[in-house]
Amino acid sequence: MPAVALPEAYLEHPQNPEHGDYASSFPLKLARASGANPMNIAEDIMRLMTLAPEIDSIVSAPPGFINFTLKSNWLTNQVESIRQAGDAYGNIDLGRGSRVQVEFVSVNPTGPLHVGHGRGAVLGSTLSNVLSASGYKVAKEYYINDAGSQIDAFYHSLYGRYQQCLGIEAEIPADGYLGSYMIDLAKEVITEEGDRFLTLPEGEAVLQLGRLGLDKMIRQIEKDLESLGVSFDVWFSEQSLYQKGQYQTVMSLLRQRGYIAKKEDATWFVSTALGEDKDNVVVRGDGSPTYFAADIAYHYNKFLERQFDRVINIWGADHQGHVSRMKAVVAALGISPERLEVIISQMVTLRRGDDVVRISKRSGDIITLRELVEEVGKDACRFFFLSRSANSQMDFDLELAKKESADNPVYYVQYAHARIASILRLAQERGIDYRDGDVSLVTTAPELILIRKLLLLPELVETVARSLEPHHLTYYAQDLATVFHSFYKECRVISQDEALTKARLKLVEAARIVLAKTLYLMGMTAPEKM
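Put the chain from that sequence into structure form on its own, the form predicted on its own.
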């Protein structure tokens, strides 16, 4: 065989279980590079291999695969391993304690969260769960845009609504916020504070009232996210970047490195020096910094001040064009752009069956996240938001999410856990102590298929941690539920055979551990009854 560069070798799970537990297409890849017969390559490689204790057989298969089958007794022993690991089963040490910041949602606090924000929220919190289970030290962060022109517009809009609610004629700014929630907010302030802001000079009234309203909006956003099972370790203020000097420091640093230039009556970040198609404004002609400038200071703070090893940003679809210039900034700061990873969360369309839901019943405009959670519940929201990859647009069927049938994947998966819990409850009620059960007795095909499915969780955790694609969890949860339901139909767990009963109860307990862990990673509850 001629000398060639070796292709990457990896194992995968064959679609047909009759082909074994793992398979490698390495001989096929090497054949393409060398021109040799792939089956001959497979046979040559196999002659160099020795069987590991857990491997039953290694065989070659056309057109050039090597297939590996695990020993049945090794498989059954893994039931005990899962039970001993308990809640820690599935945890891996991929991250080795490295520090990762996951920044997500980060919506301007000038209005309520809508359905699209919920998708990014669930993506971020689920990824954080998986990364934590993978050995990373994870910090979940919400970046509060509490500076700039949009905040000024919010302050003046609220002051206008406050005056109107007190019977005073007032106009809302042309660039203001017109949603009905602003009226509700003004009324809430009046109930708590009365008309005291009318006694202040207008500038001071706008500032004090605005800050009060902004704090209320942030608290409401926090409450709405908590109803979705989403929490944050840090709520980071954009305003603090100016107050604590990071903005001034990073602008000075970039200027020293030749990445800041004055032209066309504005200050620009010279993105073209780093391969971008165009430069980007960081300070407008009137001296006010752009959103981009604040983001530069924020990432300076993330990488150089707080020294995160990796930063993962989850942004909405409207931020797609912002990714490359942000990576250019990171490079300009002397940081490898690969340490910044950006996930773009695409739009969500709400449906009731075949009908698209376009407006809110309550407010007449956007569908708020709060309304969605109230209608279908936290768990359905989380599962459905996770069910498609982040870069795919998705339809969210409200009617399906509320169905209590196998058609609804949320119900189907959670029902599997409830069924498991009921079996274990029955065993407890009957006083069956299965701690001395012999797992070597679970040898039928349905039992071994279930064990094989349980053993995939650590691999899945690694896959999600590496790819940052948590939608794989929903597919696994459904597959595991299907396999368990099949096992339950074909294998009577509690029977007259005491030894087999105890062995199968151990397997059922292992299934509960794995399914509960999968639901936990998705941020969902594992119901004991349904």
The other form holds:
Amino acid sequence: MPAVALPEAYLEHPQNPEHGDYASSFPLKLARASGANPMNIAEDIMRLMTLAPEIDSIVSAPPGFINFTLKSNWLTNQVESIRQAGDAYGNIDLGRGSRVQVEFVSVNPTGPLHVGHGRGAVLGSTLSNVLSASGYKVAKEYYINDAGSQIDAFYHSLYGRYQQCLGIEAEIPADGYLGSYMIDLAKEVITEEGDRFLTLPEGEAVLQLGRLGLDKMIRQIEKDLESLGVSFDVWFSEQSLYQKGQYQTVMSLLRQRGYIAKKEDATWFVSTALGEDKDNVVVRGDGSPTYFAADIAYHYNKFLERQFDRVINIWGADHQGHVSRMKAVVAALGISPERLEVIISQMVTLRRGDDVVRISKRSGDIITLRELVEEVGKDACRFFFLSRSANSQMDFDLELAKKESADNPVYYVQYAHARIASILRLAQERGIDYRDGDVSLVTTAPELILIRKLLLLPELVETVARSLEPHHLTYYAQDLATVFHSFYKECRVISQDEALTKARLKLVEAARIVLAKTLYLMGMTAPEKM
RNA sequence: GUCCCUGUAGCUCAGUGGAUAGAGCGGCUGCCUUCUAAGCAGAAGGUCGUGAGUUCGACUCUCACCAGGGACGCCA
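The form predicted on its own done, now the form predicted together with the RNA:
Entire complex below, previous chain first.
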């Protein structure tokens, strides 16, 4: 054989089970470099290989694959390994304890969360679960935009509504928030605080009332997210970046490095120096910093002060254009830009059957996240949001999610768990102690197919952690439920055959562990009964 | 005009450069005396947007076009 550079050798799961548990196309790749016949290469390689004890056989297959089949007694022994690992099954050590921050939702606290925000919320919380299971130390964070012009508009809008509700003629600013929730908010304040803000000077009233309203809004957002099973470790205030000096520090740092320039009254971040299309304003002509400036300070804080190894931001599609300049900022701070990863979650179109439901903050008919959760339920919401890759736009059909809930994939998956629980319950009622069960008695095709599926969980966790694509979880959950249902149909678990009963109970318990873990990672409940 | 995402079964969407492209829903045919029929089994349904290119091999990579969505602000 001629000496050539070795191509990368890796294993894959063949889609056709007749081709074994693992396959490698290494001979085909080597054939390209060496010019030799791939089948001959396969044979040569096989002759040189020493088989690991868990491998039953290897065969070559045209046009140049090597296929590996696992020993069935090794497979059945894995049932014991899964039972032993318990809740920890599926955990891996990819992250080796490194620190990763996941920042998500971070919606302006100027209005209630809508459906699209729910998608980012579920993505972020699920990803955080998977990264934790992958050996990372994860910090979940919500960045509160509590400074800037949008907040001013919110404050003045609330003051206007407050006056109106007290019978005083007042106007809502043209760029203000016109939604009816602002009226509700004003009324709530009146109920709790009365008309006392009317006696204050206008500037003071706007500020005090505004802060009160903002606080209520943030608490409402927190509650809405909680109902979706989403929580945060840190709620980070944009304001604090000005109060605690990060803004000043990072600006002088960038100025020192020559990334700051004055043009036409404003101060600019010179991102063109880093290959960007255009520069961006950080301080306006009137001296007020932009949102971009605050975000620069925020990322200075993330990387240089808090020293996260990785930072993952989940943003809506409307922030796509922000990605490359944020990476430019990170580079300007002397941080390798790969340490900042941004997931863009594409838009959600809400539908009721064939009708598209418009989502607009201006009009009155917005569907809030809370309404969605109330209508569809937490678990179904999470599953639907998770079942599409983040960079695909998705249709969320309320009618389907609600009316046909019996055919909903989420119930299909949860039903499998309830069935498992039911079997284990019966075993307990009958006092069957299966701890001495012999798993080697598990030999039929549906049983081995189930075991093979259970063994994919650690790989799945790794795939999701590497790709940051949690949607794979939903497909795995459905596959797992399918093979379990099939097993259930074919294999009677609790029967007259005591030894086989015990062996199968062990397998069922392992299946429960894996299905429950998958549901846990997705932030869903694993019901004992349905 | 520039940048980003998407285009795969009737619908909604998966798919690591490899073997016969998959799932759910909808429609069709069967299956409940036994641990949950919210289930199982089966058949049907495809020019993988179009056209080139790279490769032993392309749904996957490159380029060009077409279509849908988003972004191009001293808003966030």
